[in-house]
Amino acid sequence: MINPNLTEQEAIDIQQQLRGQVIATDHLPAEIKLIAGVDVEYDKDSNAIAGAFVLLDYHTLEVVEVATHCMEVTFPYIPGLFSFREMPVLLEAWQKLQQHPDIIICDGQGRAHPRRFGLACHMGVLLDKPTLGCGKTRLFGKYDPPAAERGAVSPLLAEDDGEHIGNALRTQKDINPVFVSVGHKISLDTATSLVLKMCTEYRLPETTRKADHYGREAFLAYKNGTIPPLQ
C-alpha cells in the first residue's frame, strides 16, 4: 500500500491528495472495547526497523493481542514525511491481528503537522478506523504551556494560519506535556480526552507504553538474529 520508490514530492503530492479525507468528527462505535497502540523502533546504526501493534481492553488496559513484524526500511528519513517509513512495518504488524481495534493511537503526529497529515492520519484513511496522534514532542505548531494540573490543555495553533491543530496536554501535574492531534473519523476533544484516560500512572498512554516495549523486543531480536517474540 506504500510505494517504496516514491520520490519526496511524490510523497508530498499525495498527502496533499489524501488530507482532504480525513473526519475530525467522532464516527465511533457504540461500544468502545479493544483500543490499540501503536509504535516503530529503528535505529541510526542500521536499516532494521520493527513496528508493533497492541490492542488494550479499553476498560481494564489488560493487554489482548501483540502483533509485531521487522523489515529493512525502505524509505529515507525525511522530516514531515515519516509515515511513509513507518507505514509498510505497520500495515504487516497490522495483517497480523486476530481482531481490529475501535480507536487506534499513535506514537506520533496526526494533523499537528505542517500539511496536516502526519501518521496516524495516514494510517486512520488508510485502514479507515477512528485514530489519533500523541506525541511526545511537537512537531509542529505554537502554544502556551498548560497549567501544571493533570488535565490542563492548551491548544496547538499552526504556525501558517494560526489553524487550531492539536492540543497541548499535560497527563500528569508538573510533567511535559504531550501533543494530541486527530487522525481520523475522531474529534479533537474526544482524542484528547482519551489520551488523559490511558495515562493512569504516567505521562504517556499505556496503549504508546505497551506498544513500545513489545516494539522494542522485536526490534533488538531481529537485529540479534532471533526470531522476535509474538512474531
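For clarity, a rigid core is taken as the largest C-alpha set superposing within 1.5 Å between two forms. Only a predicted model underlies this, so the values are computations on that prediction, with no experimental measurement involved. Residue numbers count along the first chain shown, from 1. First, how it differs from the form predicted together with the DNA.
- Core-superposed comparison between the two forms: the CA of residue 220 exceeds or equals a 2 Å shift.
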Contents of the next structure:
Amino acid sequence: MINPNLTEQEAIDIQQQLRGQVIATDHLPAEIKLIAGVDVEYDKDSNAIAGAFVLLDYHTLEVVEVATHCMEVTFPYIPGLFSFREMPVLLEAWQKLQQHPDIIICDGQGRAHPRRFGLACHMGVLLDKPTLGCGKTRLFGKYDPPAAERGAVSPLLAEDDGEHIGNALRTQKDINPVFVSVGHKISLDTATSLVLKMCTEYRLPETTRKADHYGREAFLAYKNGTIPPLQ
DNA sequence: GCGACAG
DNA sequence: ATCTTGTCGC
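Could the form predicted together with the DNA be given as well, to go with the form predicted on its own?
All chains and molecules follow, beginning with the one already shown.
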C-alpha cells in the first residue's frame, strides 16, 4: 500500500492526491465499542522498529486485543512525510488483528499539517476507518496556550490561510496540552472530547499509553529472540 | 539567509 | 524516536 522507494516529491504528490478523500464530519458507528491506539518504537542503534495496535473496550478501557509487528524502517524521518515512515509497520500490525476498532487514535497529527494530510488522515483513508490525531507537540499552526484547567481548549490555526485545523487541549490541570486534529470520518469537536475522555489519569490518552507499553514489550521480545544473548 | 520541523 | 536518575519545586 505504501511504496518504500518513493522520492520526497512523489510522497507529497500522493498526499495531494489523497487529501480530497478525507471526510471531516462524524461518520461513526451508532455505538462505539472498541477504540484503538497505535504507536511505533524505534531502536536506539539500528533501523529496527516495532508497530503496535491496541484495542480497548470503549467503556471500561480494558485491553481487548494487541497486535504488533517488527521490521526495518524504509523511509527517513521528514517532517510532513511522517506517515510514509510509520504506516508500513502499522499496516502490518493492523492485518494481524482478529477484530477491528470503531475508531483509531493516532500518535501524531491529522489535519494539523502543512498539506492537511498528517498520519491520522493517511491511516483513516487507507483503512477507511474513523481516525483522529493526538500529537504531543505541534507540527503546524499557531495557538495561544489554553487555560490551566483540564478540558481547556485553544484553537490551532493554520499559518497560511488561518483555517481552524486542530485544537490545543489541556488534558490535565497545569500539564502541557496535546494537539488534536481530525483524521477521517470524525469532526474536530468529537475528536477533542474523545481525547479528553481517554485521558483519565495522564496527559496522553490511555490508547496511546497502552500501545506504547505493548509496542515496547514486543520490541524487547523481538530483539531478545533475534539477537544472541550477550555474555 | 535563518529558523522551524509530528516521531 | 533515543540519550536518562535523581532532583528541584509546588
